[in-house]
Each structure stands twice: as structure tokens, then as C-alpha cells.
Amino acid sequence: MIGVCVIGSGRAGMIHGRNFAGKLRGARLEALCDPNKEALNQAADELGVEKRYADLQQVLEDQAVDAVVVVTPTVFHRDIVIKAAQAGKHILCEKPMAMNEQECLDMIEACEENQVKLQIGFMRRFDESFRYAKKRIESGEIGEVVLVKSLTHGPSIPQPWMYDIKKSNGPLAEVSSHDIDALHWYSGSYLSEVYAVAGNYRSPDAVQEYPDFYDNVIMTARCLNGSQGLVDGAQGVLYGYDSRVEILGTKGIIHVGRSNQHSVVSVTQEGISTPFVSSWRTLFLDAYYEEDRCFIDAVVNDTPVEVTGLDGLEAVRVVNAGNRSITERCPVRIERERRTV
């Protein structure tokens, strides 16, 4: 049974727990750790745990931990991740990975001296439809891959801290690191060059003292092979939370993703309706299950993880040459003159 510690109670948090007590065959959520004392309480009753820790030392030491799930904000990750390597816990991290490039490449090196695994939460990849697009695209039906077009729009509005792009990345790192990773997954290539455009259109509170936040992107990519890529994402739109992805290659067309909260159609005098998803935490919880059931298979079996540390790194990235292009308003093309694991 390899002990899993979750750092970090919050939503995304709590799917992984939840998947963690009781669910995944070969393994037991062992501990739970956050800072904040009250929501560490209040999830670790939910779970029925009882290591409780309020500091990350107390997992580190813990030596029935052999794994963390790392679910905290971004600007933590570098230094939880290289500790939990050197501390020979295998880590599963949540997107975006880091920072900056160089955060990213401080981690992998961190868990390849270590010998541990490291493994990025893109759990797009591991949804039965994505996965089934894939597996599409490999046995050759649409011919080679031309252009990718993915799609996230989240319903929620902004959180404050998420308004400075210094400390958050942006929605470019928050809400679109998936479509990024749809693009590398389904095209087989890494970018080239991005261009991007963006703008504050819902969220006023932001505007005095961030006027650089945006909370609505179109992002256009070339790939390293060829091909096209296409990342439209939006905060705050309020009708429902919306993940497609579209795959054109020389023979035909794949197209992925579901808006519908149901199959149930009702028709009525006042007309057509069906319930739309309203968040990523039912839309993809089955996608969650299966990222961390692979997660704990590579760790028992010694495999290659599915999605890897380059994966996360080259996201970031993107985002950070998203983020100048918005900036500087022009293209930018995405340097690789640093290791690339």
C-alpha cells in the first residue's frame, strides 16, 4: 500500500483525497497538510484522517508518506516539490507546474537526483473521450494532424489574488495550461511560437490596480513540426463551464468534449432545454480517478509516469511566451537554448 499525503485541501484537493480514502486499490490517503488549520480540519473529518499537518516538515518525516499530491497555488510548487524529492516521496503535481522555466527545471532535476517519480496533473488526458480522441488520431482516421483548436471557459468569476499576473501567470496558466496541453498531446509536437491576444471584460474590480489582467485569451501557436494550434480561454462567462477540443488533420475532423450536464432533452412551450456542466469537478472526476490510479501504478510497478515533467515545463513555457506576446503585442517564439530534459 504506498501512503499518500494530499497538500492542499481545497476543490481540486479534495477530488484527489476523496479518490485517495477509499477508491484506489493500492493505495491510502495516510495525511493531509495545509497551512490553514480550519479548512485542514474540515476536510481531514470529511476524509476520516487523522495526521493532520499544518507544516510541510511533519510529511517530510512521516515515513508512512511515500507519496504527496501537491494542490497548493502555483508559486509554491518549486520548493514543496524539491523538498518531497530529496525527502524520497514520489509526487504527483497539480497544473500548471511552476512558475517559470527555470522553477521547472529545479524540480525535474530535484526528482531525477532522488530517483522519485514526478507526474503533472493534466487529467484531460486521462478522460475516457479525450483518450478515445487520441487513440483516434494515432491509428491514422483524420490523416496528419493540421490544427488543434482547444477550448476552456470557466464560469467563475476571478479570485482577487489570481489579478496580479506576477503571482498567478494569468489565465493563460490557470485556465488554459489544459487547451496547451491539448495542443502538445494531440498534435505530437511541442510549440514553436505564439501569438496572443487578451482583455479584461468581466472583471472591473481588477482594473485600477491590475490594469494587465485579462480575463479572456485567443492564443494562435505554430508547432515544432508544422502544425497549427488554437487556445481560446475565459474567466467569469457565467453560463456553465465549457471544455472542447477540435482536432482537423488532411482526411477528416475529430471533435471532443461535452457541454451537456445530461443526456435529458426537455421540450416544453417555452422551447428546447438541457442542463449545461457547471464545473470541471463533475465534468472530469472520472479523469481525476484515472490520473491518480496511473500515478500510483507507475510508483508500484516502477513505470514511466504518463505525463511527465517536460510536459509540465514546456506548458510553462508557453504560457510565459503567452504572456509576453500579450504584452508586447507580437508574436514570440518560444527559445530553447536551456536543458531540455
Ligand SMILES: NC(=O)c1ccc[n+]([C@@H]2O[C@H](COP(=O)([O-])OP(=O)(O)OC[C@H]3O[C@@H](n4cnc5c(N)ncnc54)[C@H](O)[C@@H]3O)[C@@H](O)[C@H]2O)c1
The other form holds:
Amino acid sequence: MIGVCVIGSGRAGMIHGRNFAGKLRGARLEALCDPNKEALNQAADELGVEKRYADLQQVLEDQAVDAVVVVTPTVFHRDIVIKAAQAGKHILCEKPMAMNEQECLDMIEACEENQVKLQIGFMRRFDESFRYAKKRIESGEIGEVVLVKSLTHGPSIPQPWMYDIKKSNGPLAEVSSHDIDALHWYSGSYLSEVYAVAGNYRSPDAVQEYPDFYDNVIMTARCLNGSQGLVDGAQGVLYGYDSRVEILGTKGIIHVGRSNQHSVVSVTQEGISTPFVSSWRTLFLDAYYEEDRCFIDAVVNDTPVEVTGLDGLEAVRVVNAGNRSITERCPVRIERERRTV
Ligand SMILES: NC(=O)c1ccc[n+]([C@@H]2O[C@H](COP(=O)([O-])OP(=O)(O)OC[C@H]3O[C@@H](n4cnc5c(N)ncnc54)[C@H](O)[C@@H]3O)[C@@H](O)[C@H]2O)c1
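If the one shown is the form predicted on its own, what is the structure of the form predicted together with the named molecule?
The complete assembly is shown below, putting the previous chain first.
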């Protein structure tokens, strides 16, 4: 049994926490860590966990903790991952992996040096439909991939901590890094150039103090293998959670994603209605479970993880290039002088 500590007991932390506290074979939720005592106790009570750590050091010293899931705000990922690796803990780190390329490289190096697993939280790669689409592409059914279009629209108004793009990396990081990973994964190629256009349409609170803040972004991309990409990201759309991908090939097209919450359609005199997907928490619930299960499998069997630090690094590189493109209003080439594959 792999003893797991979830570090950060907020929205995403609780999804992982519920998985490890539940039926997931081969793992048990050993502890929770969060400096916010109220959040910690509330989460631990719900999950039935006795070990409640406010300080990371306690996690590192706990011999019953074999692996950690890092689900804190992104700015803390680097330091926590490096310390956990040095303490010999295997790591599942939520996306975005870190703030910049150097932080990602430091994390990869620490995990390699200490021979621990490092998996990055692109849970869509574990979603049944996303996986099936990947298999269809690999079968050659649609020929060569020409264009990957990936869209994520979130219903909620952005949190104020995201307003300062220099500190948060903004919606390209927090929302669209899943789409960037979809471009990378489905095209089978790294991205070589991006051009992004962004604006603030729904977040009036940010306008005065943070004129650079955007809640809507489109980004076109050129891939190293010649295929094309398009990311469409929006926050605060209110109508629901919308995540769809289209992969156009030389011989066909694949559509991934659904917008209906249930397979229920109401028909009345007023018309036809079906509830729209409300949250990533419901749409990708099974994908998170599968992600956690595969992470434990990789630890138990000492096999490679499916989403690596290099995948996380790639998305961070593209996020940073995209933000530069928005600021400089021009296409940005993504240089890879340093380690990449
Ligand atoms: N895979 C996904 O689709 C997905 C979805 C949501 C969030 N995330 C990622 O997960 C991370 C957390 O996001 P969230 O929405 O759950 O945030 P959140 O604000 O809901 O929760 C973060 C929690 O971390 C705690 N925390 C802060 N600093 C900490 C530290 N140093 N050590 C331990 N705990 C600390 C906070 O007290 C809070 O309880 C972010 O990197 C985010 O991008 C990923």
C-alpha cells in the first residue's frame, strides 16, 4: 500500500483526496497538508484523515508517506516538489507544472537525482474519450494530423489572484494549459511558434489596476512537425463548463467532448432542454480517478508515468511564449536550446 499525502486541500486537492480516501487499490490517504488550518480540518474531517500537517516538513519526515500529490497554488509547486523529491517521495504535481522553464527543469532534475516518479496533472489524457481519440489518430484513420483545435470555457469569474499576469501567468496557464497539452499530445509534436490575442470582456474589477489582465484568449500555433494548432480559452462565461477538441486530419476529422451534463432531454410545450455541463469537477471526475490510479500503478510497478515532467515543461514554455505574444503583439518563436526530449 502506497501512503499518500495530499498537499493543498482546496478544490482540486479534494478531488484527489476523495480518490485516495476511497476505493483506489494499492493506495491509502495517509495525511493531508495545508497551512490554512480551517481548510485542513474541514477536508480531513470529510475524508476521515487523522494526520493533519500545517507544515511541509512534517510530511517530509513522515516515513508512512511514500507519495505526495501537490495541489497548492502554482507558485509553490517548484519548492514543494524539490523538497519532496529530496525526501524520497514520489510526486503527482498538478498543472501548470510551475511558473517558468527554469523551475520545471529544477523539478525534473531533483526527481531524476532522487529516483522518484514525477507525474504532471493533465488529467484529460486519462479521460476515456480523450484516450479513444488518441487511439483513433494513432490507427491512421484520419491520416496525418493537420490541425488540432482545443477549446476550454469556464463558467466562473477569475479569482483576483490571477489578475496580475506576471505573478499568475494568467488564464493561459490556469485554464488553457490543458488545451496546450492537447495540441502537443494529439499533434505528436512540440510547438515551434505561437501568436496569441487576448482581452478582458467579463472582469470589470480587474480593468483599472490590471489593464493587462485578460479573460478571453485565442492562440494559433505552428508545430515542429508542420501541423497547426488553435487554443480558444475563456473564463467567466457563466453558461457552463465547455471543453471540446477537434482534430482535423488529411483523411477525416475527430470531435472530442460533450456539452450535456446527463443523457436527459426534457421536452415541454416551452421547448426542448438538456442541462449543460456545469463543472470540470463533474466532467472529468473519472479522468482524475484514472490519473490517480495510473500514478499509483507506476509507483508500485516502477514503470514510467504517462504524463512526464517534460510534458509539463512543454506546456509552461508555451504559456510563457503565449503571454509574451499577447504583450508584444507579435508571433513568438519557442526556442529549445536546452533539454527538451
Ligand atoms: N487539473 C485541473 O484541471 C485543475 C483544476 C483546478 C486546479 N488545478 C491546479 O491545482 C492547483 C490548486 O488549485 P485549486 O483550484 O485547488 O486551488 P484552491 O485555492 O482551491 O486550493 C489551494 C489550497 O492550497 C493551500 N495552500 C496554499 N499554500 C500551500 C502550501 N504552501 N502548502 C500546502 N497547501 C497550501 C491553500 O490553503 C488552499 O487550501 C493549482 O496549481 C491549479 O492550477 C488543476
